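To begin, one chain is listed below as structure tokens, in the form predicted on its own.
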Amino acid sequence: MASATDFRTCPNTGLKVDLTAERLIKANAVAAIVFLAIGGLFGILVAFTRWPAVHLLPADWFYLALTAHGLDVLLVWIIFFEIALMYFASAVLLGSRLAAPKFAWAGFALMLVGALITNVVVLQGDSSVMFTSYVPMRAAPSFYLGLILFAVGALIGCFVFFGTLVVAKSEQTYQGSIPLVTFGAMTAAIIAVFTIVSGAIILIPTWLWSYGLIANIDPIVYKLVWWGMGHSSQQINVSAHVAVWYAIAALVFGAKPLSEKVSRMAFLMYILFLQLASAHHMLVEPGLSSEWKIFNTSYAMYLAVVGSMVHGMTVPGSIEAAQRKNGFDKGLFEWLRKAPWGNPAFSGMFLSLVMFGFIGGISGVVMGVEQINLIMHNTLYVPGHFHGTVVAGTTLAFMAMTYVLVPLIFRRELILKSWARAQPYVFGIGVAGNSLFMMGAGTLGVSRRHWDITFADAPLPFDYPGAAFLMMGLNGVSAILALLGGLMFVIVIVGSVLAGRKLAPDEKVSLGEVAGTGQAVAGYGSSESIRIPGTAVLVAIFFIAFVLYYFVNWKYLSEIWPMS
């Protein structure tokens, strides 16, 4: 049992903050926006050489970029972040002390030295196999053993997660049933344990490979497990990254979930359901039945979606109802059009919210059936979708989480405030562009792994249609301002963890800008009565979009495969 002196009080909420659950919290944080920021140095390299007007690296310097903006963005700093996260949703929420802190520390170390060993071994030039490392492609034997080591440190942050959550049962620091965010925190847990399993199936043997010690790894098998974990890893963020849409309308505007119960059902809906997506990456393998393919994809896939549309409801509708509730009731968006959009953690919330659904949303259900599957998989369609859902969705959310985590867990005042209000709309505008503009010219065929869409070095020559060298173009323009956006962010929360003024430790902090009349509005955003109209206008544009933009592609693939 942890002592007295091991914990301060929150003044904001009143919480025992564990001091052992704050420092990791801290240093997994710290560690995650390093990685972040390497990362986007990498991605902003791969964006200039796709950009047929610039065309900046060589052709080995290229796959060296991009296979260590796909490590560095799409694992490292997402799940450094997502640690952190879920011992803020345990010891933190909860008022319990962190269970097992020196395995959570050895996590964090084996964690860090992976990935600092990865990033290595690709700068050395050897391991230029990209994120998804397929085999029969060989890297140096410490790029997977640099992956193993983050792998089993992630896991072991898990464990402790799941510890922490038995010692707040165990000694009665909460009272019912975990809160909210905690569940989807524990949704995004589970769903890592599964993801890392899969990628240990995976990876462990692709290690001994590279040694010679197994002598072949069948392609087919290693794609499809690979993809448990390639694709799973994703996931985990939408889990995470809805959870932080829950936190941060409670913390900024009070809001309550208009029904727990329907929210909860919407992550268990997750757990059960969404790994399934990983098949669409296999849909143009023939080693695989077509009855497979379908029920992953099509089916079984659907209730995942649901799933998302319950969440993607019910986070503005919470807002809403709060919003009418403060007395912000006039027509259908008085709620929104008032709403703290000079508060960065509500504004890239809120953004992530709605590039999640329309962009990385709708373009990854579509690229989820089978048919239509087939004319966009190899394009650079597919990491246009990836923009809209890790990028545009979650990393704004964590960017948008970190805003509250610097005053709260650090105790810092932000410092360039205007730059803090900024750097949400910044941000993303550069990576929607980055998404669209990708799925663009991923429509007009443009290929995802080739180094130069201009072929100028090909024997036999071969044009895309010139819009696609425009959107070439202006997704080199957006990744300009993603970058501009990515920096300010950097130096707001590194600036303020270090210049910052420190808070007092019983100073209050404002989260929320909220200013309404505080008149009660009978009706409104309950479970007996869901009465939202704002947001069911956006629901229902959100289903227009979606049907029309579905069809859409069901024309064109009609278009480009003819039945006589």
Second form
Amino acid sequence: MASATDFRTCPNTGLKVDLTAERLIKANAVAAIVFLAIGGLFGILVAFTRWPAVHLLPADWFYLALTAHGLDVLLVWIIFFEIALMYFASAVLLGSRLAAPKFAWAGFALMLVGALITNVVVLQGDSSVMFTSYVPMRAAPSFYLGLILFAVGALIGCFVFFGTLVVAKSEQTYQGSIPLVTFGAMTAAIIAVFTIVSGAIILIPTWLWSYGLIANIDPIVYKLVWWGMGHSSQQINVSAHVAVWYAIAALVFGAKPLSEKVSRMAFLMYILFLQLASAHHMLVEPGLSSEWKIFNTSYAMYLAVVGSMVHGMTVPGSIEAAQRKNGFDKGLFEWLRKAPWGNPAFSGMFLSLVMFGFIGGISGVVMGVEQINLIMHNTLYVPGHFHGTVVAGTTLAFMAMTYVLVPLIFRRELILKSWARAQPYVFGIGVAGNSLFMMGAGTLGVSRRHWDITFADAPLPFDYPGAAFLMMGLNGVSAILALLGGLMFVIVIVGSVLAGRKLAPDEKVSLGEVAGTGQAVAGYGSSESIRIPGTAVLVAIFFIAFVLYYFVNWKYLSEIWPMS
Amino acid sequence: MALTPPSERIWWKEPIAKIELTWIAIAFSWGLIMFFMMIYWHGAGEQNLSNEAYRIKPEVFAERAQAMIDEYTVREEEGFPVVHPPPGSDVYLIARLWMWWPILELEKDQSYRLHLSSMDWQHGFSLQPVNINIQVHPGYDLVMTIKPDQAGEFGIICNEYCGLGHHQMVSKMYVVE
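Okay, that is the form predicted on its own; can I get the form predicted together with the partner chain now?
Then the entire complex follows, led off by the chain already shown.
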């Protein structure tokens, strides 16, 4: 079989690239971006409806659009892109052939068919059950079937990835241990298997229940297991986008991890503890003990949070160390000031890093405190938080990575380079606004998944404070920016892939300050002393913000009615 | 580089830089502080969600609520009974498509055992502007002790999506001096 595989040689890295793997990466990335565009358009409809002055959609269409938005961006866009990343991190980075390409295509087809079925069913209108589809609310059977097919396809993709690791090892396509980025992708794949199995355990019975073949599904058990999929799938994203941060730092700066051991241990913390996050959705539910809630919601004493905090230092730290080696050694921040801010791969990656930490990360930990969840559960604070993690964090990182994949894998030059330069900022600022204003509205008590916060046709209406309406308006304005950023991304990428100048087979790609793959950093690292004072200052600012915000929310909690 | 196998083959024996070790120690300690903070609040804090819950059939819950309504209704408002149960008693709030039933009137600084359950789908109890948010499930009776410390008129909003009438599922709670 190996003899039947065709390779080309990458002019930048000298790596052998399996052409089948390359085609699969392209197919998955293209599908991902198509669903990002569809899901993003549903998102703008949602944001415009929640903007009280606009209130775009009627109620039934609003709940339909919200269901489709969640499914298409939170699940379909991200998982398709992750499959592309996994094939890139295994076959391409290890210079290996892809294991079982026919299975990989079958997995791709299943995912595509599943995603289409679910979209069609949702558009038919009687499955507006939200992404979470909490029982006993019932969707049409094919809603669950589509999700199951999609998950099976993704599972096949994970096994193709593991198979490729085995093939590369046994055919000795690389020396020593797998690269850190591949290790990160492996972390994502391991969590993905756990995630998809959880999904199967709950969605298959729910599918049968939707036909009436199973009489009853306990709503608490459903939530617990469903979030074993729903939240863990977001941990796939975290692992994958952290791997992307490392990859872009390496491609643009030639950065080398400060310490392989520390970065890998941090990924290991994800594998060991992130699955406990189902508890984040169970903190104000009946029937679970506080002991269970505290242990699980904190990922066993916050060990997975420690993992993210470690990456939060080692990623910028590795960039700082590389930049100082490359000559930007003055003061605390010359390395950062003179970073290639016009390179969308770098700016997207760095904005993703900062916003994931400051917005998504801190808010997630605070909201996941057993008691503080009482003042946030199911308010708009929740979507505020996860737009900080999944959009500002994961989506922006994946967009940044796409700017790298277009020349390296699609072998096309980017068109509209000035649009590409501006895109991460437009999208990033818009999404940061979405996150922060939704969190603000949530702090004021505004409910998520709600068509009309004026309660115009409710028999016993209630008035939210005026500031809440201001927040929703600002959220709408931010959504316009995010929409523009999203459109710019889709136009630049689709345009480049279809009409960008084709690169010659031996043409090198310049990815940043350091041409090629940055051979400038020959060797620094744990064996010599590392100087990263700028990163230390950034990390200190982050930590102070984290501690302050954490205790401010305990203060808010202490002001509500006593309850026990 | 992160894209290539580690340059040191025996990477796991490389020493870790001091700045990384320091940050790991800080992050780990902060994790412990946050972990024990939750436990501490169970002893020292006044806002903890009860762990008391029972499986219950919706019709049994409805009967108990009706018994309370029959005994303690003081007036009607928009067709909803307003119930003023005695302090310390068991009070019931039914969530169903798409209303909360009945309207409760409580006394300030008095404790009540509040029971929450749903007759049909999942709902969200969101007391505003106090901002207390609790999930309400069918088949489960969640019992908590609450002690309103402000008087006034409060809103109860459903904040778990429950179908097309979700946004009409709003009610009131009164707290009187």
